[in-house]
Amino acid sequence: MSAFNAIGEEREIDREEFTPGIEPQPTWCPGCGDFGVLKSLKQALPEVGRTPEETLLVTGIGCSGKLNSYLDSYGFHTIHGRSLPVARAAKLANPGLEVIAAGGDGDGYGIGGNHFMHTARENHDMTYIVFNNEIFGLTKGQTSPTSPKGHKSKTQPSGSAKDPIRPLSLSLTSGASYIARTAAVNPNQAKEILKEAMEHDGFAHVDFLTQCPTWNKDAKQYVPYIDVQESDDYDFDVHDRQEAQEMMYETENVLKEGTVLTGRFYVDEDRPSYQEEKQAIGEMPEEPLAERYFDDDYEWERSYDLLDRHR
C-alpha cells in the first residue's frame, strides 16, 4: 500500500478539520492581522479540496512562524529566512502535497530574500505567503525591509534613511508566475486569492498586509483598501508583464501615501514549473521520490553510479 494514500482522497472537507486539538486558540496580540491570514487559509484549503493530510505548512521565525501551530496539518518550523528551501525540497520529493511556505516581511524579504528571489526564478510549484506588517514584531518593533522611509523605531530612532523594498516588483523581476497582494481586513478577497495561489501551477507569491497594532501603529489597519480588479480607476491585463509591472510600481508608490491597492497583479499560466522542467530533461522521475523510502524492492541510485569520473 502506498504511504501517501491520503493524497487525492475524495471526500467532503470541513474547515474545522484544520483547527488543532492542542492550542487551538492563537496567542497573537488582539487586533493582529495574523488572525486574518489563518482564517483565510482555513477557508481556502477545503475549497481547493485539500485535507490536513495533504497539506504541508512551512514557516520561518517571527509572529508569522506560529501559523503552523494553529493549523492542523503537516508542519515544519524552520530557522529565520529558511522556509522556502525546506518547502522546495518537500514539494520536489512529494509533489502530491499542497506545500505552503509562510514568513514575515523581515523573514521573507530580508534574511530570506535570496531564497525568495531564486525560488521565484526557478518557479517552484508552491504558495508563499508573506505577512507584511512593515516591522519586526516578535523582536519588539525594529525597522524591517518594508518599513517606510522616515519610520522611527528602536533601531532607527531618528527615522529610517532607506527606501522600503518593493516586494511586488521584486517578485515579478525574479520570475514568480502568480503575484497578488491582499490584506487581513479583506478576508473574502484574501480567501479567494489564497485559493487561486494554491491552484496555480508554479510559484505563487501573496504579499499579505497584516497590521501590527502593538509595534507599528503607523500602519493603521490598511483601510480603506481598493480592489484593483473591481475598481474602474485601474485597467490592466494581469497576463501582460509590462502592464503588470507598471501597475505594481504605482501600487508600491501610493502605499506610502495611504492608498492601499490589493488584488491580482500578474498571472502566467503557461510557464512550466521547476519540477516539470526537470522531468522534461530527464533529471526527475515521474513517481514521487518520497515513495522510494517505503519501497523495500527499490535499488538506490548513487551519484557515483550516475556521473562519469572526472578525468
Ligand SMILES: Cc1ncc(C[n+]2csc(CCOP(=O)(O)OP(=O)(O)O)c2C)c(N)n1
Contents of the next structure:
Amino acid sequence: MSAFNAIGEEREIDREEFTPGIEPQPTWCPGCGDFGVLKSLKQALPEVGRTPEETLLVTGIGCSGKLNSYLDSYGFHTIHGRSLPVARAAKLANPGLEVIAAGGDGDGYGIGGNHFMHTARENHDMTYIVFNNEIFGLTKGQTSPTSPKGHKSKTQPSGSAKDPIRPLSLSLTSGASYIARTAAVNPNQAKEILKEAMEHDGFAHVDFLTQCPTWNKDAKQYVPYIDVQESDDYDFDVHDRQEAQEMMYETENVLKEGTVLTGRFYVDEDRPSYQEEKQAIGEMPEEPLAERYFDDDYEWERSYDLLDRHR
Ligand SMILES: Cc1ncc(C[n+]2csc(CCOP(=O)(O)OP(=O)(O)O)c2C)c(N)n1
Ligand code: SF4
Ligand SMILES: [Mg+2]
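Return one more block: the form predicted in complex with the named molecule, after the form predicted alone shown previously.
To see the whole picture, the full complex is given below, headed by that same chain.
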C-alpha cells in the first residue's frame, strides 16, 4: 500500500483504530504527561473524521518522539529537531493528509528552533504539538530552553542562570496562525484544542504541558490549571494580535510562579497557508504532487479526492 494513496472510506471511525497491533504498551514512566497527549490525540482524530490511513505523524527525538510507536497511522520518527521540515515536505506533496508534527521542548524550541520559527513564518498547514516538560526527559533531566530560571539539574547544579524562552510569544512573533496551550492534566480541553488545531488551515502550534515526574519533580506546578476561555478573570480577543500578545506575555510570566493558564491565545483564520500563497503566484500546481505517482488503474481513491473531502 502506497503512503500516498491509502485512503479510508467515509465511515464511523473508532479511536481504537489508532492503537497499533505491535508495541501497543507505551514505555513512558508511570504518571508521565505524554500519556495525556496520546489519549487526547486518539480521541481528537476520529472526531475530525480522520482515519489512520489519512494521518501522518512526524516526530522528533525524545520521550515525546516515541509517540509514533503508539499511534497507528503513517509515521516518520525523524532526527533531533527535524520533524518540521519532513512534515512540511509531506504536506506539500499530499495536502489531503492530516499532517501532525510532534516533539519535545528541547527538540522544537532548542535544536529545532530555527525550523519552528520558519515553519510558523511560512504558515505551513499542519498541527505542531510540543510536549513541554521543561527539561530533556529522554537524556535524563538536563536543563532545556523552557526550564525556569533557577531550575537545578545535572547540567545546571547551581540552578539555571537564564530566563526560559517564551514559546507562545515566539510563535506569535514568528507568524503562527493558531496558538494554544493545553496540559496533560486537562484531557478534555486538550482534545478540543487538538481538534481545532487540526481543522485550522495554516500552522497550528499547541504548547502541551506534559509533566515529567521522573526528572522534573516540579511537575506538580501544572495543577491546577486555569482555562482562560472559561475564567471570568481573563477577557481578550483571540483574533486581536495585540491583545493576544499581552495575554501570552502574562501567561508566560505567571507560569514561573506556578499559575498555569491554558486555552486558545491566537487565531487568524484569514492568513493564507504557504501552499495557497505558492499557488497564487503559480509556483505550485492545484493537484497534489503525490498525484503524479498514481497509475490510472489504482483502485484506491486518488489524493485529490481526499483533498476535496477535507477541504
Ligand atoms: C543531534 C542530537 N543531539 C543530541 C541528541 C541527544 N538527545 C536525545 S533526546 C534529547 C533531548 C530531549 O528533550 P526534549 O526534546 O525536551 O524531549 P523529551 O525527552 O523531554 O520529551 C537529546 C539532547 C540527539 N539524539 N541528537
Ligand atoms: S523520563 Fe519523564 S518525559 Fe520521559 S517517559 Fe519518563 S516521565 Fe515521561
Ligand atoms: Mg522535554
